[in-house]
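One chain is shown next in structure tokens, namely the form predicted alone.
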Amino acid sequence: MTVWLNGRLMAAAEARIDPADRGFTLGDGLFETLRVAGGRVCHGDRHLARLSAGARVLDLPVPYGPDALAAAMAALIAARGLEDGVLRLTLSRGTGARGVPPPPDPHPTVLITAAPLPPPGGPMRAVIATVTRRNEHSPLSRLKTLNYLDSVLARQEAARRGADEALLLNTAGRLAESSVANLFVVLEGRTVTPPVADGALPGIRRALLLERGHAEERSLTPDDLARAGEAFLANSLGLRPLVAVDGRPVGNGAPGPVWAALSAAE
């Protein structure tokens, strides 16, 4: 298997990341998950713009510009012969001395890996996580950082409770998102999604749906799920219908027409 690490393609078995890398020791970094379709990255410019914006928040240098990263992804896709798949671009601050303060002269690590596209998933059943909440007051709620432990905890709880996914509330008890996707709910014929101010990650597909007029932002509570006509989850890999939450059906408990229409238009 071939990967791209710090400027060159290499076999995964040859790739080495320093044990003192802050991405490993502190989760000090960012990542992007990108869909590949027909041998090309989908919405690569948007993903790289989000990575750059997140890096500015963290004061984390990005050692390669957008054109160089786009070329790196294209080279990896060609090396892997990938037609439809998934790329993960990981940026860490690189090595540093023990402790929290960043090094004064960081040398970031950039890793790009590729994988086949997972098979299409079916309807999802979720629970509302009780073990953790999304902190909408933290700037990190707007970034795809390497620390995904809130999502890990939520997904573990979902598995224990016999569900596929977990929805996270924010500190005010409003719905924010799922462990790996943005939430969309159809209420009285309008498709709505929680605002970024409520702790929703500014997802790429979420932005596209908003820009195209397919959805609007609005704060949501768990009670809204009980009266929703349908719901679905969206991330860079696609849309999946949400048919039950905490054992209660959403709408009629089956994939709805809004999800079907938006999926067909992908």
The other form holds:
Number of protein chains: 2
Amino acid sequence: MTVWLNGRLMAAAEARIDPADRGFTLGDGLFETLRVAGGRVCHGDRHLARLSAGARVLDLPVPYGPDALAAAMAALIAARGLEDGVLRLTLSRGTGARGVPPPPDPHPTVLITAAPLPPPGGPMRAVIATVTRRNEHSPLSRLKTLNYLDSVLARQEAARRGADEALLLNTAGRLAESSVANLFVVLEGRTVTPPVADGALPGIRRALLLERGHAEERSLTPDDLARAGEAFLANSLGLRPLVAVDGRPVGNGAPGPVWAALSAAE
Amino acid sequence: MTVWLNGRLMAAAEARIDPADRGFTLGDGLFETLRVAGGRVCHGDRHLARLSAGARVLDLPVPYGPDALAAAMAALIAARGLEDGVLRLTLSRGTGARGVPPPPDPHPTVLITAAPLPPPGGPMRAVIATVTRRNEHSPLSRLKTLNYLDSVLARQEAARRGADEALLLNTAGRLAESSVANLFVVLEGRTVTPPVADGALPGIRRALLLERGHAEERSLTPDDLARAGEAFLANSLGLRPLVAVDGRPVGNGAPGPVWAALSAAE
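Switch from the form predicted alone to the form predicted in complex with a further copy of the same chain and give that structure.
Following is the full complex, with the preceding chain placed first.
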């Protein structure tokens, strides 16, 4: 199992994260999850642009340019012989002394790992998480950071309640997204998704659907799910129908035509 | 530099965090910061009880009992010859496959590191962070988790604005705490601190001050700082006077008598 760490390919067993890495001690960093299809990264430019934008918000220098990172991902894909799969690119602020303030001269860590594509997902049943809310008042809700514990808590609640996934409300009670994907709801013939201001991560797949006119932004409440024709979840790994929420069917409780059409167009 | 990792003392340079550790990939874990004085951990029982309570919320098994962790800290203190200093005990969920759901059979990571005591701190000037808010709707606001990026952002804002520290508001606009300490404000002769429900971490020092009758819980707004007699910040490393907020003096702009009395009583 080969990984790419700080400039070179190596066996995963040899890759070492320093115990003082602020990614480990404070969640001080960002990541991207990228789909690999036919041996190539899908939408690599968009992912690297989002990483770069997030790093600016955190004032975190990215130690490799987009071309070098694209080459690193290609090298890992080649070393792993990956045709279809998933890459994860993690950027942390690197080691630091004890305490919250970032070091003045950081040496960030960049790690790229590969994994097989998860098995094709069927229809999903979700709960609306009651244990936590997504904080739309924090810029972190708009960045893919290493601070993922609210999603972990929501997903644990989903498992306890016998569901596959959890939807998170924001602090105002509006729907934000799921634990790992953006939410799309078909209402009166329009496909809508919560705006970033409501705590939705600006997902790459979400951006593509918006740009291509397949969806539009609108604030959503749990009541909207009750009157939706259908709903689906979308992230870089694909689109999955959402057929039930809190035990009640969405639409007729089966994958809907908008999901089918958009999935086929992928 | 010796550290304690997963059951044994070793050189820091030999200590390895696996790149797949969920502490690094998702911030999936907790930590404690403990004061060492006279070669002994201060309030170790309380810190370990808080760690255990937080681990229950995260459904994260703690692989060593309190006695074993206390012995581990004592061994590290002895190996480092530490008289006065700071320990950090970090518990993460250990390695996991790609994705948010925790592994069914986790092998958590426990790391204990030591650092010298920071130089005695003088009076502090803070800003009220505008870049982010603390999420009192999440149980994570009541746990000392590895998700520390909101505090990092707030502290970066403080540095940009020429201050030493940042106070965080919760999503309702109430004062929650500072980036690394609980807030205490003296109002009409009473020392008050925000309740945990407002997003304050239940700090060990805070608990001691409340139990001993030195302070009481009350919701606070920024306006309260303008009419405060004095204010101070408290965490496991001590009490520090807060003499200015957003460029305006708190009280007469000098360390106050309540801070002086409580510091002397420590």
